[in-house]
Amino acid sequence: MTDTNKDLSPYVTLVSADGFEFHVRRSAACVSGTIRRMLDVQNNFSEAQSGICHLENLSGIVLEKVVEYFYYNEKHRDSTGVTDMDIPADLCLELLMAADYLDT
């Protein structure tokens, strides 16, 4: 993050298309490079300023589990010989196109 962000809120909200809010720490939301551009005010997004980020091609469930992963990610980013996630099968493609879409 640039130095013009380090004075906004730890945390942001990722809203699903069906509603649901998830408020997560800034630095794991950043784990996708979709989300990091949103946040940054110097690319003039009105979530750099609210917080807010509207990801409407997501479900509450499947954002759950990306969501999860964020902090997976930045629990286990420098570590090795790391256990993989539990994907439920029946959300395997949806996760795969909400990772491409959120550059993860």
Second form
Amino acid sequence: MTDTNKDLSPYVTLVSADGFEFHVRRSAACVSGTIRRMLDVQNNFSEAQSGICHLENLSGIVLEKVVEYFYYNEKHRDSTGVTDMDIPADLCLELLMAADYLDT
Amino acid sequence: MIGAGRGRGRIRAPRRLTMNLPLRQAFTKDEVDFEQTWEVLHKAFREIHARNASNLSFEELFRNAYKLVLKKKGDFLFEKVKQLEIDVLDNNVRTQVRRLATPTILITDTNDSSSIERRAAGEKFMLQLTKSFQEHATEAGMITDVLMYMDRISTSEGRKTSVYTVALALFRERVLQATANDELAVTILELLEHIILETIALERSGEMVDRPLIKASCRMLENLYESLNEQESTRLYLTSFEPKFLDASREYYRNEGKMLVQEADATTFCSTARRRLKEEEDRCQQSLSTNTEPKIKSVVEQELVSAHITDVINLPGTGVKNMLDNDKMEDLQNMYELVKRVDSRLKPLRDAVHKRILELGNEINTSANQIATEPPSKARQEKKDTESKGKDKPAPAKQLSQQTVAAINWVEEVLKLKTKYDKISERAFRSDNVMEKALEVSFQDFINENSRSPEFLSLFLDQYLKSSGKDKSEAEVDTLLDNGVTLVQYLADKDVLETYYHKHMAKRLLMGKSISRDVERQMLVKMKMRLGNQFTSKMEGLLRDVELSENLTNGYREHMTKLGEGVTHKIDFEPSILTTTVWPITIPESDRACIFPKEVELVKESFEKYYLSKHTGRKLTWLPHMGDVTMRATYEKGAKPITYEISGPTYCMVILMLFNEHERLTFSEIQQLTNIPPDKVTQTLLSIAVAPKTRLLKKEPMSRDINPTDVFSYNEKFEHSFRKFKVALVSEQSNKVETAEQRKETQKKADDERGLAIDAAVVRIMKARKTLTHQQLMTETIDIMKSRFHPDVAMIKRKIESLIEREYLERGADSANPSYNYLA
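Next, give the form predicted together with the partner chain, keeping in mind that what was shown is the form predicted alone.
Let's see the whole complex now, leading with the same chain.
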């Protein structure tokens, strides 16, 4: 992806609105178009410098599920016939909105 | 917070927001104030343009933009951003660029002092412009990233283009297409193009220029489009710069081409042209765009190559002719590559080469024919020349007549020429098919120009197939023969060669002069491979006959030994039994009636008996004029007798044997006693009674001519420095060059055979096709005959005429469109 620079840490921190921190592999986090742009070294926003993304729109519960999806997506990227991920019904709406926001 | 109206002029947006709000299910429950949010974004974008993004949180900006879009404020946001961009471009970027757009750049006079200054100013300008563009592109990219959500929604709603596209288009509009300077009526774009062209012109004249800078400028132009939908064809590079570049180049190369043709030689021209092409290629790769490469190349090809190549090829002194003559491989290769570019069929080069080969070939032809007709002394002189070059065999050369010399010279010259051009073709023309074909045609043309080439070729082959060519190694002879056969392929009149070769080969075999039968056979295989079965069938017949006759002779000898007839031991008899139809020997009636001496007659009869017992019903005809005899003669010289071994033609033996019984004989007596035709008697007597070294008979009166009244007697005082010697027939050529008359005869024979071949071909074609138009029949006939000779159209017509007379064919009913029907 964009992390062509070898000095970049392979992990980034995603912070939810209520303060939960998730250390996520950079490649997984970049499944999200939004986060990818956020971390783009060329654009060099503050997130790219610090490696910490505060996601003010997302609660910890949602973000956890999102991160789970990131890894799930990355793992099955090139395979076909993958079973759907287990999504609790009460999170559905919020996850949908998060997906819209994160461009995943 | 709605419609808080911060005192800004344009507050319509908030009102719209109010109207839309109830319809919208918001992501967050917070109300969004457009002005406020925009303010945040606005500030941030300014920061971005100031290259100060590291303090900004992408997430925050993104979230803000996201909210605005969710509130259906996307369109407003878009407009705002656009305005911001315009503002930034107008006020910051354009002013920066304009500051460097000094009028000096545009001054076009080539005053040296100002040109350096101008160049520096130009480079500075270009640098600033490309830098501005790159920065702008990066910034636009960042803003686009922040506004990603807006773009996503807007494109899914089928709205306009992305922020990035718009930002780049704005750059074109606000910066490039703005006037460069208040005093100047040119746009920045025009100025830039002017600078690039100027720089390229400088580079063409050999100066070092900043290629990466040009490359950056071009990349900028490539990334900008005339329209918002970013079609490939509307790239600024293609629409604006490239045509100008090509025009300028065309102008440049047109001038250079004119100058080169006037001032330089062909070599320089070719190398310059190739260098230019290479340069343009490099330039396209390193400074411009690779897409331009084929276009600029075609410009160079047109202006520099196509326009002048024919002139250059024909440049006196330095053109292709000179290159060919001096084996200038590199130049020729340059030339070839150039011509190849503009004309895949290589016409100009082909013509030039063709012309030169024809010239050289005709020179060879004339010189050969000159040697053939020159007086012998001169020919011998020529001979010496070639000897000193190590081209020919020294010793047997004396026996060669000037005809053979001419033939061998001719073939060797042709071969030399061919080797030379083969080498050129391989090294300079990369064995190009078209060129090889052209060479072939050229050789064919001049070889067939010389009507005697079939004879010459055959003589040449004959020379090396004869055992006399001893000083050459087998391999050398082999190559020579190979080359000879290659030339044979070029001949149009292969049937004439066939006749000659047949004749020469027959003589070789009969006289036992052939190197070996294996070589002969190999030669035939070679010819067969290149020329086909039909060509060699007669020759194979010769070889077969010779072998059969050998077997027969051996059989006869065994037979005689068994019989134990004493007389045969004295005479070692070696007949050649030949099939009349296979051998190209005409048998004059007069030669058959020779009266042999008793001893010989006996052998002859016994052989006839033997042969007829083996093959009943056949007829043997004796050809004494073809034979050879070796005899022993003993002379009393004082105390001890000297025995000579004399070899010579059969007639020589027949006449000499007469003097075993007679003391003196007149010419007419000799003729009567032997029944040899008078001209042959004269010839034989000339060699045994007049020729100084072999004066076996005394002649009265001692004159140089033989008259019917002359009287001959045994010369008891005969002496010779060798014990073994040969009586050579005076006036008969030891080699087989034809006299003019014989040549005419051969030609006639060939013509007759051609007639028959055409007859056969026409009948065959018509039998298969039943009806054909005249034109079709002609083409088909020529097609069939082509492998053997080039038929004369008139001859075919004559033949068709005669076939109609003989009722093989009839004319078609339609006289306007002549055709023929086959009559079974």
